[in-house]
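Consider the single chain below, provided in structure tokens and representing the form predicted alone.
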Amino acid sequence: MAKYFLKRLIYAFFTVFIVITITFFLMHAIPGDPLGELVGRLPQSVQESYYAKYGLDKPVYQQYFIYIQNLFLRGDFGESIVYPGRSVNSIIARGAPISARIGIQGLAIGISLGITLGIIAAYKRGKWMDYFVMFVALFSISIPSFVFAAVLQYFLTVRYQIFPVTGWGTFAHTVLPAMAFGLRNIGVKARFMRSTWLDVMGQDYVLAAEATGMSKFDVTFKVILRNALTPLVTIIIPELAFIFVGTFVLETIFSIPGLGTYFIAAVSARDYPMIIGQTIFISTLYVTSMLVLDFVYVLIDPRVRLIKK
């Protein structure tokens, strides 16, 4: 299992690393100055430093290899062009946990209302609440969040007054922008749930577990929720790497200073070493959400072992 793993982790590395090029040569390829509106109107002698500064005098190829070697031997993404002064790696250390504590908090209402609803629907298949679930899970599904977003805003900031509009620096700020992230995520939840339970409820083991004499609330608990969650696991952690990109457009919309903001200001105005490093930050998330989901399947299903080829 140990050779496994570290064959998965050799693989992940050369993942990144192949993110990490592209992602820098196509940025680098894009027509236009990322300095130009900046030190546009500057004497020469003032650009030619803002261009030594950032590198931007070299040629690509060099500049490459000096953020490679400045990201493996010091994890230093460089310095952003739209707020001089500020590095990459502070902003992103800034902004990520604000954007994960939007994300999490509305992955864990899609989670729970998606899953609650799913066994719900498929308990009561075939019935008026079934289609019912389905339904929701579809609009879920079809409507984009910054949608969610604009309705809540309306009915719970606008017309009654619950919850602020915009704004970062308490619990009631987070409300909104988790409860639309999280209405977006519910579908797809609650569909996968349902058609999950219904494949275990018609499994050998439960009908033997029903055979021994358990307790309906023993088999429902103990053996198809067990069964039925782990096949959810697949998709709920690689979501945890997308926290931080499903906020993106709805901190713009919530003027929350997350990693959201941050990057599109960051797109507006080419500046590279932001785009790159928010890139590489969320990549390596992902990839790594993926190592651990290795792990945690085995870890939570004994059927699960690594099979020597």
The other form holds:
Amino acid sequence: MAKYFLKRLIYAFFTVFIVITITFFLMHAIPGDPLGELVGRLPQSVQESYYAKYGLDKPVYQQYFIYIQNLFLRGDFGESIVYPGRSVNSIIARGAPISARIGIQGLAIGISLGITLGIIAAYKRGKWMDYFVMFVALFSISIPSFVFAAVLQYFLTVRYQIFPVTGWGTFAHTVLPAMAFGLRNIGVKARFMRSTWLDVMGQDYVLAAEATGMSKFDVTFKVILRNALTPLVTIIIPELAFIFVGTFVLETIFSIPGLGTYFIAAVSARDYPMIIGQTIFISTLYVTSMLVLDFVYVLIDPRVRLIKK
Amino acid sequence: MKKRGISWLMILMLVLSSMVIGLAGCNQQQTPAPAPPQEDGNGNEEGSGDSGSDTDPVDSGEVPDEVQFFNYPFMADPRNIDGAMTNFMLDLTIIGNVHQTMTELIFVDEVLTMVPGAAESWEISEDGLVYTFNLRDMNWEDGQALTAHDYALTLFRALDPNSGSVKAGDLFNIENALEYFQGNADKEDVGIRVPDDKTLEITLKQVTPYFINLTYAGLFTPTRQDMVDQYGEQFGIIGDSILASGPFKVKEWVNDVHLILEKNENYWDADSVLLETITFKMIRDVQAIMSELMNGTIDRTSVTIQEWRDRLITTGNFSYGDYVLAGTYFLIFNTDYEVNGVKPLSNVKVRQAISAAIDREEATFMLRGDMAIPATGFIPSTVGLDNHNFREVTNYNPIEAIQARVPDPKALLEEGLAELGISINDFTIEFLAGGTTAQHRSEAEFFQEVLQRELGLKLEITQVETAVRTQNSRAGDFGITYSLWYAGQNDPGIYFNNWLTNLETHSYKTGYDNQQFDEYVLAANSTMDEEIRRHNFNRAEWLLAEEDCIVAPIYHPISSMMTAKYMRGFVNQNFAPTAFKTVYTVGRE
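If the one shown is the form predicted alone, what is the structure of the form predicted together with its partner chain?
Full complex below, order starting with the chain above.
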């Protein structure tokens, strides 16, 4: 068991390493460089000193080794070029919790509402309630979150001035972006929950539980719910990595100082340290969540056994 | 898992119910009576900026509000509040409010005029080489005396080769500055001297007419050594490191959220400052800026999109002024552009035909609506020449001239192509669009259509990201491109620099090579004599936009300043960082 996880850990590490390498060379291969716009009209000598300051005067492979060295020896992601004096580490440390907060609140709305609606639809299968819930689910999946965000923003900040339009600092600032983010989740979770619930309801052990004379309440919450939630875990954990990136567009609409601002701007400005720093951050999160998922599987479902090849 | 799901559900229900309550308790925003749109300042070629409706005179008998604050949107976080380092407009706006520049540039009787700032007075020596600034008594926000050494420090920091400042190049005309930057001269040899605490003396190595224009910008703001020592790399990057010398000081800077300034009681002219707080809110979405303006959570913004301008005007809650900006949109022809073995744009008649074929009125209307005026020259109508308006004193319009000269563009084009020995069907010209937005696309398509219609000339549009475009235009990798230039200084010279022959790098590589042009520009740039400068700049513009026709000016953009009706006291500050020290409110609800 321990050996298995060690192996997985090493694989994960190499995955991230390969991602770093590919991203590094890929971003240097695309035309345009981060200083072009900034120093384009300056005398040659000034331009050169600028390129030298950021180490961009060296060949790409040398830049790569310097970067890898700084990363693994000191955990240093480097300094942003567009925002001089700000380290990528500090930008991620500041922005990630903010993006995560929107993501988690949105996910919470999506999961809680999605599960509830899914269960209702399963119980009222074939009735108008079922059709209604499935219609809402379809609706929420098909509308892009930024469209919903724009509608929310117009109605709840301009027409009715309930929430602030933009900004960050209070709970009120998080409500609309979280709702916009959560909307899509409602549909996804409701559909998923409905089908799982129906699946579990038809299982023999549910019939057996009913036969033992358990109350309907106990059957629902102790038997069906527990078994129906297990598969849900498998779709929620990988989403945890995406709570950081799923909010990017919303961050612009609501001017939230999260990671998205920097990521989008960094790509078009060719801010190399920012691009690669964030890529590492997000790929590491994703790989980690996959590791966690493997682990959780074993814990929650005794049927899953790890077989040695 | 079950419990958690249920508690989240409760929170959600709470949120939803509070929303419903909120909805019930909130009145619908009143639909304001539509006000007739004012035709205001569109044809304002004087560039007097805040025209009429925007600014009321201070002595109108109105009583300023008890509580004075002002909220202004920024579309991005400032980067570096350090006059020695930054070129970035948002940084300069903060600098203009927290620092006292050496001089100030404001409109006095509709003419941009330099007035005293930190310098009570200044003298320029007979030979035009030595500038002496006599400083007033003033203090830093912490009460320490401000001296000429603090101003000199900013200049030396910009010239420090280790700082990598993008501003260093502006100072290379100072005696030994370039040598110091390259490590070949000592600090003592540089022509920046402080004879006493109240005097700053700058010695230039050659006459530089535009040099005085630097004195109202970021480079001529003070820096204190102990702050630089204390904060090092973080100097100018975090709020605590910014020590104010101007009307406001930094209260709080939360990255990407807001930067709040409050009144600096130790400012030398603090008595005339009414505002207590200025909040710069970072709002990255244009639609959100409009929403906040409607809601009254910001008080002023510039609008460059016609639809919003018209919508805001109809609310009747805003006063507005249209400015002609100190910029020009223009086509650039690459004479070296080669297609199928020929260089169609190397022939001047081809270039002139293209420029003459474009109706500037049509282009302005189609691409900008009311948010631009047809170009009257390559140098924008707002740029001055030694305290006069450049366009007025030269009394020359290259666009009218070229259209009068070329009554039949198509015939001239045929003539030019015949000289090259090619036919119009032999080639298409690559048109490099200004960027990737929809606006850039419409611009490119407009020129494609017009040149096809008027001349039968075929363009092929290339649209790439800004970073790539910069590279392409520097490498001369385009046939025709469309560009916008703003001048950072109130001087025509800066517009001509790109077309000088012996540059290390051209922002736009066009292969233009005319010694006569270089001579005109250099002659104008190396004298203080207004008559000589006027003549030579006029000749240079004539060559560039008419005779050699390397550029075809199309229009000058307009910005509409939308300001809440209760705001007062804005002064138009073209070229200088925007300062809000004269601003106040009357009757804010």
